[in-house]
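Quick heads-up: it's one chain on its own, the form predicted alone, in structure tokens.
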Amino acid sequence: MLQATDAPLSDAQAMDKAFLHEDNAALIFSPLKFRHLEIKNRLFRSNLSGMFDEYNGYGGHTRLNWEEKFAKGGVGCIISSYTPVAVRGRILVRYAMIDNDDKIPFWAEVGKRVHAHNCHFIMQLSHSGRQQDMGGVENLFKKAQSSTSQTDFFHGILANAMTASEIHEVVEQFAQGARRAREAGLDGVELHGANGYLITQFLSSGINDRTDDYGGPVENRARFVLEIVRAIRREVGPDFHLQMKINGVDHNDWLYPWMKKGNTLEDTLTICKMLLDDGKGVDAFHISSGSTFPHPRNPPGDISTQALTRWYGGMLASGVRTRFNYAIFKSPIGGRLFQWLWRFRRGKVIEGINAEYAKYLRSAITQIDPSIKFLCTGGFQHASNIAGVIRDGSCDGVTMARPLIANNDLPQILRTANGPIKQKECTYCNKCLINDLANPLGCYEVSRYDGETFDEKWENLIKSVMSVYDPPLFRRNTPEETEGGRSS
């Protein structure tokens, strides 16, 4: 049974290194057909975003100019954030949420302003259970829905187990939001089962300790996720696009030895056939790894404990853990250790890291349907390697966040390159991520600016950093807009 974890790309990913890059554009930018869905190319933004809403849960006009610039930026489809169906789920404020019919008008706008582009947008359907952030006032006095009442070992959020009454009631605010998405116009939606969100909590035999219907054998912790999919098909028919984001292999004990494995391979292929629902369930799966988030594999790459114990301040009074992991990553010796841990546990491999997983999960579904498809994420920025996962069967697209917040015109520049010029690559060093605790989401990598100087270089990034607010939602008139008629 394969459980690689810092396997080198495998030989067909190396090979293709020998086909023209004429040959990798053209695949690329290929249509890539769903059984509901056509995308014009293979690229798809994965779920992204900064705190750019209200804090109430309403979108904001700089989450509108965030989702334009990817699908300016030539995408062929964008996966939104993570987008809570209930404000108990939140992971940080000022997400946008789908949690009542109040917030389809705001959607409706995010899919106009993308499909303007011909680019199209699918919502991810989330929901945090005990792994939050900084959940928000309405949360703060809450323990978190969970399928366990073991405290999150991460942050340590206070958890109760979900009672089967409130178990439904989630059910249903999942179909909901699946429902919302449609009328909004969206073209799509996608399930957040992976990297330590409540379906995965469900899912995972290394969290789930239910002794009822919903614990025990992997049909029993899939139960959940699949009343989830019936729900929504209830709601919008067997025609919307339905897709199921979920872990190759939990790794549920990489940062901490002490815990269990949580899923294998064998286990994630056995939900995903229990997802096909005898054709009624999901179209497509998105592969990913890693039973929290984050996690040594995902975002795989670096992780900076000096940004980190800079930012990380604003969650001290989240969870009953968060100042012992504050004092590990402030300690020059505890940093250093936690640096160690998180770069030997994530393996040599960033580009394609969940490419093996992918592949054995798709040659095993596509011989009961062929007609599902697989996305893969994991730091893809070079056409040679995207195109070596699809040529080599191991997905039919992949998801890229981090290297679009870098280059957001990524796809651009794939059709001519193999990838961005070296100073200009993303560098994975995850320091987008950590900002988000306190700072506009953005490429905050110093290195990749240009410059003379640490200010000038720190300018230009500013400036790029900035540039989501842009246009702002109430300005003066310039004097040519004056002059030509136009009125803000």
The other form holds:
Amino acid sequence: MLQATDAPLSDAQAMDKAFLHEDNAALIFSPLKFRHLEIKNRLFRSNLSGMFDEYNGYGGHTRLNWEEKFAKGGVGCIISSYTPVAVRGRILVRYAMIDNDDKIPFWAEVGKRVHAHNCHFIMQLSHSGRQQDMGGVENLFKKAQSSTSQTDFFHGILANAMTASEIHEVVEQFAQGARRAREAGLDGVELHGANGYLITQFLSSGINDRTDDYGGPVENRARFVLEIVRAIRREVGPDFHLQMKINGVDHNDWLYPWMKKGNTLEDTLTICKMLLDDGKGVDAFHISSGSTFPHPRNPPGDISTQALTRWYGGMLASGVRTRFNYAIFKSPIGGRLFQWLWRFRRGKVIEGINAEYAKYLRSAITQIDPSIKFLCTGGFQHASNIAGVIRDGSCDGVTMARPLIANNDLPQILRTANGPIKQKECTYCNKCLINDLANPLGCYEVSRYDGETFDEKWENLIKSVMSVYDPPLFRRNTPEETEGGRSS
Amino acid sequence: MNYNPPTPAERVLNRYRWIRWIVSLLVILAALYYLVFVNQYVVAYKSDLDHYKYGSIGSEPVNGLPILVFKALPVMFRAELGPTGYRRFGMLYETEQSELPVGMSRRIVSGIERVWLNCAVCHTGTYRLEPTDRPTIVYGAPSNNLRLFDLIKFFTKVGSDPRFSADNLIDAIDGPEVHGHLNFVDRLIYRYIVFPRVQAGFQHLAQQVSFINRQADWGPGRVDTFNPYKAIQFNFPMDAGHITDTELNGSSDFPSIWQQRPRDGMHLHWDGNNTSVDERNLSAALGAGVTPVTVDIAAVHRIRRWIWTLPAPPFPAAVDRAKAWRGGQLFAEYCAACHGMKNEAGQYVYDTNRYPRLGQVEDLDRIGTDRGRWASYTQDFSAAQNMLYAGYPWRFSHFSKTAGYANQPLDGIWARSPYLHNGAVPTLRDLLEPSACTAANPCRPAQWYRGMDILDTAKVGYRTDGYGYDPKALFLYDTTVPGNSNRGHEGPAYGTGLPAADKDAIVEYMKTL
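Form predicted alone done; form predicted in complex with its partner chain now:
First the chain shown before, then all remaining chains and molecules of the complex.
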């Protein structure tokens, strides 16, 4: 039985949420229509970042392979990796950027590869602010730009509060990034306003301590992103898809209880209303939570102090608290306490962790403008849960990251099954996240791989992780290709 | 141009490193400051007796002298003290090699080893049976030798004496008798810190106890308990307008301190102004130089435990048992109601049910002894005492002004010579005579030498004839001097009218107490 997203649930259905998989699949694979964009299904690949590109931000062939994997896998739309609009806004090195027109051809190629699989591509326009894990040599002698001069409380990354002229400059960088995305033939842009990056640093009452027009009440804190939205609209016009990733709630006090809590759901609702900008603003919201990255609620799951001990070392030079953190991670007691705190602050729910926030916001915003759509992120990998949050009005589509790293073809699995078989499920271990500080992005959960022994499993793990380099940039032609070349 | 500048993060980390160094340094300095200047070190003694003799009760931090200064003073002032040093003041050295006299304890305060008095200085006596004997030390007995008055006067004079200079002090410390071996830093410390503070301390003491210049010499074995207490602890005005001659001259004998358990609850001190042994002990510690802040309560309590059951010493010579038996009968009739006595088993009975006046205050007019000691303890002073240790569980609360003098148990009375509270009567036998002489009767001596420790085993008390002594080392006790009256405790009820043989018998019996 097909249950339309906007049709009310019967009481019985609402009670037990017992739907046939066919119903769930039909809902998941029904098209999603934004104002100016239609997606073939409700599955989005969330922004996933690996250090696959040139050091200076030019895209590489690995990025093309990477994005194509998910397009082949069946998602309706890919939200790009974190894409800096300026070199000062990068979080890690070797990420493709959109800071210059000469980057347009690469992104055009990305769009072409993805579109070939009937998949759309949205570029996530990003700026790290003070959340700059490894800024690279370009940023070595500069303090990070931010809304505040307060040091980031997790890694101790130093920051300078941006001046008004710097703010205007960064607003323009976002606008030009959007223009380049459109010129590259991409399908839309997403502002990364969640998880502690620059836009969050302005939005969050827990971080923004400014006393000028960009600080204080929520309306002032939202001024920066509103200016970005208007500047983008100026550059790309009203019909180019623009969405905003935003925290439902900041939970800024997750590590140190004495820190301010940050934005509440009500604050976020106010910001969302402002970003509608009387119909000239954003087309959709992408709901997450947590004012830092990583955060116990994003990506929700576990934290491996063993992996942190191995790979966090690359960040030691970045902040003034990194050595302290490293000592904690290495300590048998400190590491366990940190892991306990992580799990405690996350809570019990992983899959659909942000659904309640999305539901509240969607309910209020769609009353104002029914054309606004909501995406929700948070560990989705089961059809019943995905269909459930769409059906109950939490969101119109879900975004997925780690479950797609684990199973690139997860959408195809969801067509016929509720989810991967148990052994192949994403375990939410977050080892992919931590390995990304030093290694190629991929699934590093050994237990998921085939093999009788650890060595066999590890070999399969490496094969899987390294598959992103295939096909390589340079390769010896096969005899047939060589022959064909001669004949041509 | 610096081609290798630190990154912003490195700059902050460098600053943190400096902060860590500075904090670590401050912590180390604070620890050193605590260990050197705040924490105090004392010598712990296994034996209770050694603790009594040399253990610190907390008198050194405020009133103590650096040990090298203490040892240098007799060298610097040999003209006054003579070749025997502090022995001139009756201080007792166990051996010729003893570094410190009995009753002098040490404590390291602010990195300097200081010495000052403890309980034993006032409660350790000696006796000899023959002039050629070595003195036998009796711990817990009254200090019959100690000339505290002279000692205090010596210290008060030193502060303003031109010979007491930093150069002379350092020379004396480095000299062959003290062997201080001061190095360059030590000399600087002694010149610029120790000497000025000691000199100021002496001068301050002289100012505080200037009233002693109006007092009659206390003499050996006596102390003015309360007037220095009033001046030093409470800053009472001590001029003639505030302190009468009677109140000013109330010196009395040091008491014995053995067998304190049965005395708890009795009226203690000569005038019975307190019934708590613990309060009496703490108050006496203040007299030794302890202050309410520096008192070492644990050390005082250890001494308290030791004297709780410390036995009185046995009489050191032969006793005529038959005569003593007869004396016992008379003692029971005349003395026991007020003083208690031994039972048939040879144990002293302190039972106030059996001896109802034991440990009670005898009205001043009835006892008739010198008023000076009684007058020196005033109600104002009592009120001030009861404010001491406010906020502590051991706050004073039992002090009160009485109407006379308390009846004491007479255990070990032979070792407590001379007699009456002010030590005005040299022997027990003399005490059984009236103070006023008649043609027919002998009487208590009106003038006699005090300061001997040769025991008169017949009359029971120290000899007063100067036999075997340098007359200059003796003190002429004059009963006409204010505070020295030998009257009282006389009349038919006190046995002074008994026949001589009965008196002899009573004295013989008292040897056994």
